[in-house]
Every structure is written in C-alpha cells, then in structure tokens.
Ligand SMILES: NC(=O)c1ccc[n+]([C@@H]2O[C@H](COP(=O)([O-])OP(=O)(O)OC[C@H]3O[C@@H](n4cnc5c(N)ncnc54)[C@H](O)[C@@H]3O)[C@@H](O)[C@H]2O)c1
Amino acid sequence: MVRLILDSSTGGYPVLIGTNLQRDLRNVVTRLDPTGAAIVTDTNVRPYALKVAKAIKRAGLKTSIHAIPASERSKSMTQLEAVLSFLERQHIDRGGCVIAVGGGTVGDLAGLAAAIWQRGVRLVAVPTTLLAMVDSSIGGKTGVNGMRSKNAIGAFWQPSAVISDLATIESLPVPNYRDAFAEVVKYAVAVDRGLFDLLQRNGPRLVERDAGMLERVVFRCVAAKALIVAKDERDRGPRAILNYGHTAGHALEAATAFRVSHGRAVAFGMRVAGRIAMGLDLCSKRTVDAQDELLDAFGLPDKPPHADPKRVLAAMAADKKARRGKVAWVMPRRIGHAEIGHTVPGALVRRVITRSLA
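May I have the structure for this one chain, in the form predicted alone?
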C-alpha cells in the first residue's frame, strides 16, 4: 500500500492506494470518530458498498446505503435531492460523515451533498474506478450537471480521506477500464514526461491490469494533481492545466446528452487540442503523433463519435470556464508540458472540430 498526505486549505488528508483496503478504511473512519455514517453508491457497485458497510460496522458505527442509478445522468438535481433526503432520514448531523463508494458520478454527487448538507459534513471518498482514482476523487471538486452544461452546479469540498482499493478495478468492464487512460494520458502529456515514458514502456502490463504497475500509475497521477491543486485549490489559475482535453471533451459530452463516455470524450478533446496547437505552430507533428499513438495503445481510437459539430461548438461556448463565449484553451507544447490561457481563432476551432467529427 502507498500512502500520501495531500495539503488543502482545510488541512491535510490521507490518500491510500493498494489492494483489499477494507481494514484500512475502517481504521480511517474510526479515527474520524463520526456521529454517524451514510454510504452513497450506485447500483453497479452496491456489492462492494456492502463490504464497506460491513467493515465500518465492525468499528461499532451504524451505517446505511443509498444507491443511485449507475449513469452519468444521475449527476442531476433530482438525484441530489434524493441523496439529501437520505442524509436527513439517517439523521446525519454536523459530526457525521458521507462515504462515497463508486466512480466519478457517485463521487461528484455525494461530494456536493456532503458540502451542502448541514452546511458541510465530512466526506470519505472510496473510488472504485481507475478514472476516479487518478482524477475526480482528488482535489475537492464536486458537482452535478446543468441542463446543457457539464458540472455547472457544484462546490469545492475537500474529502477527509481517499481510499483507492485497486481490487475494485479487477471487475471493471474493458471499456470502462480503458476509458480511464484518457485522464492518465492527460497527465502524461500536460505535466509529466516521466509518466509518458512509463506508459509507453508498460502499456501491455497496464492493459492486463497488472496491480503493481497500476499502483505506480495511480500514485504518479495523484501526486501530479496534488501538487497542482496545492497551488490553486479554487481553480483560479494554474489548476486550469488539468483541463487539457476537456474543452472539446466536455462539449462533446453535453452535445450528445452524455451518451459518449467521459474517457472517450477527453481522448477526443486531446486529439482536437493537439491539432489546434499544431495549426498554431505551438507544437510539432511528432508531439501530436506520440500522444495519439499512446491513446491508440489504450483502446481510445480516433474514430469520431456520432455528434453534430454545430452542437459541439455551441456547447463549447456554454462551458462554465468560458468568458463572454470565449474559451481559454490548454495547448500542448511538447510531451510533458502544456500551457494554459491560449485564445484560438474561431475559424480554426470550427475547422478542427468539423474534420475531427467527419
């Protein structure tokens, strides 16, 4: 097991990465000494959530489970209201704790509920997907989707602990597992050349879900994000580097009513950003080719999703990071280094998006 301590404005919190961590989870919750605990999960992960509940009950703490539908569409005001009603029924007071057991949807939804229930109760994140382990469980962003915009309604709320049990990855369907590598490649291209080299050398082992190699990759991604978030917890500046691939990616998700998976959308967004950067002479073709080859290696092909380019472009202008309809792009300069704050001519964006979806 690997243990990190992440800094935040509310104090440091532990991130545990390993296999079969129920006992460690129990110890973490015991140290928090909550007055009550409520588990939020989804219908796919409920069997693992039952194991979490059993582990917590061994610490003498009564808990209950609320399962949401396993879908990105559960990141909604309707489901948020249902979770808040659950917390009320369980009599979770200000000394209580919400335990989010699941992927990014569960983490974002349960995290927002924890942020606003009783004006803030403690949150323990138990990510069960590789995507959530390397990205969404770290950094304190919570939220639900608006009618047209992804993550439009949310709050910053840091967890009290993150427990990443790699055993949960073993049962992930292949598409869900490989989706996560879009975020992993994002870190490698945008901020960590060493991670890029590691992925190139060990792609087959990672595709086969080698636990030791996965632990190394999750650690590097968490460490990279932790350093960035520590400098810009409220997402006012440098943290925007983590938006690499998400400008076009989030727009694609919104334009397709979230029928395109997050990982595939981010991979699409990185390919778009690379081609725009090349069109602006910000990076070489070699850089774009290296990025695309690595995405291919993890089963994130460049075959365009079915989407209307006009809808994607309209969704991009509605992105929560846009100002007066203009988006500041994150652009790759070389492998391991991207830059924030680039303004891109609209004609170039339209041309690349249209060609990418042709």
Second form
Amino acid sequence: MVRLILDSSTGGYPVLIGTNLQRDLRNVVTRLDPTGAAIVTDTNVRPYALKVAKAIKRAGLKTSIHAIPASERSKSMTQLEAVLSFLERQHIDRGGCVIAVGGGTVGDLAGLAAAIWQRGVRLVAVPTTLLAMVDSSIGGKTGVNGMRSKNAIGAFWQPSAVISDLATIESLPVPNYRDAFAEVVKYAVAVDRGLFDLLQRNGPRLVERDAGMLERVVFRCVAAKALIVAKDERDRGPRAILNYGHTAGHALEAATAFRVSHGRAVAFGMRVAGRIAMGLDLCSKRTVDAQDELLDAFGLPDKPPHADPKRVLAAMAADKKARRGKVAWVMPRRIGHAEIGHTVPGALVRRVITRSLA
Ligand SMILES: NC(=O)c1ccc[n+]([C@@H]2O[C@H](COP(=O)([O-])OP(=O)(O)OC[C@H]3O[C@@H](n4cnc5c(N)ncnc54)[C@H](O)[C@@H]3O)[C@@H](O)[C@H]2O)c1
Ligand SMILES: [Zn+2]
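Okay, that is the form predicted alone; can I get the form predicted together with this ligand now?
After this comes the whole thing, all chains and molecules, with the earlier chain placed first.
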C-alpha cells in the first residue's frame, strides 16, 4: 500500500492506494470521527459498497447505502435531490460524512451533495474505476450535468480522504479500464517522463491489471494531478495543462453525439495535438511517434474513430465562439513536458483533423 498526503486550501488529506483496504478505510473513518456516515454508490458497485458498510460498522458507526442507477444520466438534478433526501433521512448533520463508492459518476454526484448538504459535510472518496482513481477523485471538482451541457452545475469540494482499492479494478469492464489509460498517457506526455517510461516498459502487465504495477501507476498519476491542482485549485490558469488532448477530444465527442467514448476521444485529441505541434515545429516526430505507440499499446484507439471531419471542425468552431474566439491549445514539446496557451492557425487544425479521420 502507498500513502500520499495531498495539500488543499481546506487542509491536507490522505490518499491510500493498495489492495483490500477495508481495514485502512475503517481506520481513516475512525480518525475522522463523524457523527454519521452515509454511503452513495451505484447499482453495479453495490456489492463492494456492502463491504465498505461493514468496515464502517466495525468503526462503531451506523451507516446505510443509497444506490443510484449506474449511468452517466444519473449526474442529474433529479438524482442530486434523491441523494440530498437520503442524507436528510440518515440525519447527516454538519459533523457527518458522505462516502462515495464508485466511479466518476458517483464521485461527481455524491461530491456535489457533500459540498452543499448543510453547506458542506466531509467527503470520503472510495473510487472503484481506474479513471476515478487517477483523475476524478483528485482535485475537488464535483458536479452534475445541465440540460444540455456536461458538468454545468457544480462546486469545488475537496475530500477528507481518498481510498483507492485496486481489488475493485478486477471487475471493471474492458472498455472502461482501457479508456482510463488515455488520461494516464496524458499525464505521462504532458508532465511526467518517468511515468511514460514506466508505461512503455510495462504495457502487458498493465493490460492484465497487475495490481503491483497499477499501484505504481495510480500513485504517479495522483502525484502528477495533485502537483498541478495545488498550483491552481480553482482552475483559473496552470490547471489547463490537464486539458491536453481534450480540445480536439471534446469536439469529437460532440460531433459524434458522445458515441465515441471520452477516453477514445482524448486519445484521438492527443494524436491531433501531437501532429499540430509537429506542424508548428514545437516537437519532434520521435516524440509524436512515441506517444502514438504508447496509445496503440493500450488499444487507444485501435482504428480511427468514425466521424465526419466537417462535424468535428464545426464543433470546434462552436466551442471557439463560446469562448469568445479564444482556443488555447496544450502542445507537447517533448515527452513529459507540454505547454498551455498556444494559438494554432485554423488551416493547420483543418489539415490535421481531416487527415487523422481519413
Ligand atoms: N471531477 C472530475 O475532476 C472528473 C474528472 C474526470 C471525469 N469525471 C467524470 O467521471 C465520469 C466518468 O467516470 P468513470 O469512467 O469512472 O465512469 P462511471 O462512474 O460512469 O463508471 C462506469 C461504469 O462502470 C461501473 N463500475 C464502476 N466501478 C466498477 C467496478 N469496480 N467493477 C465493475 N463495474 C464498475 C459503473 O457502474 C458504470 O456502469 C464522467 O461523468 C466524467 O464527467 C470527473
Ligand atoms: Zn478527460
């Protein structure tokens, strides 16, 4: 098991990464000494949430479980209201805590509920997907979707502890596991050369979900994200580096009405960003090739996504308009180092997108 203490404006909190962490969870909750604990999970993760409930009961606390339907659609005001009434029924007061057991969907929804219930109660994150472990459980962004726009309603709310039990990864569906590697490769290319080397050397072990190797990878990703977030907790500047691959990625998601998954879209976006950077002489072909080979090794994507380049470019133009004409690209310079705030000529974007989807 590895343990990090992360800094936030509201105090430091531990992140535990290992296998079968029920006893550690019990110790963490005992130390927080809440007046009550309410578990939020989804219907697929309920069996593991039951184990979490057992550990909490061993800490001498009463607890109960609220399971939302397992779907991105659960990031809604309706489900938020259901979670809030659950907290009310459980008599969670200002000294209580919410325990979010699940992937990013549960984390975002339960996190927002914790942020606003009683004007904020403590949150313990127990991520059960690789994406939630390396990305969504760290950094304090919580939220639900608006009618038309993703994550439109939310709050910054830092957890009091994050407990990443790698045993949960075993049951993850392949596409969800594979997709998370897009964000992992993102950290490696944008900020962590050591992580890149680790991934390059251990592709097959990671594809087989080797827990020891996953522990090292999750640790490095959490550390990478935490360092960036510490500089910019409220996402006003340097945190934009985490958008590497997301400019073209989001456009591809929008252009395909989200038929291309987020991970695949981000992988596409990184390939595009690499080619644009090369076109601007910001990085070498070797860098782009190394990135693309690593994405290939994790099956991201095994073939170019089906999408009409015109639609992707239109989605990008719409996004540009929404940002009042400013699209700041994150450009790779070399493996382990990307830069924010680049402007890219439209003709180059059009050329690269069109070729990448051919
Ligand atoms: N807050 C942030 O900073 C942040 C960052 C990145 C992504 N997100 C959000 O995270 C969400 C995506 O998260 P996700 O990829 O974890 O998806 P998810 O939470 O929707 O989970 C994907 C599927 O896997 C199931 N599942 C979860 N854990 C499992 C396990 N251990 N075994 C078997 N099945 C399991 C879920 O029930 C669900 O069906 C998106 O809504 C995205 O907006 C938030
Ligand atoms: Zn992402």
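The term rigid core refers to the most C-alpha atoms you can superpose between the two forms while keeping them within 1.5 Å. Numbering follows the first chain given and starts at 1. The shown structure was predicted, so the numbers you read here are calculated from the model rather than taken from an experiment.
- Relative to the superposed core, residue 181 undergoes a Cα shift smaller than 2 Å between these two forms.
- Once both forms are fitted on their core, a CA shift of 2 Å or more is seen for residue 343 between these two forms.
- A displacement of less than 2 angstroms separates the C-alpha positions of residue 79 between these two forms, with the rigid core held in common.
- Superposing the two forms on their core, we find that the Cα atom of residue 352 is displaced by 5.4 Å between these two forms.
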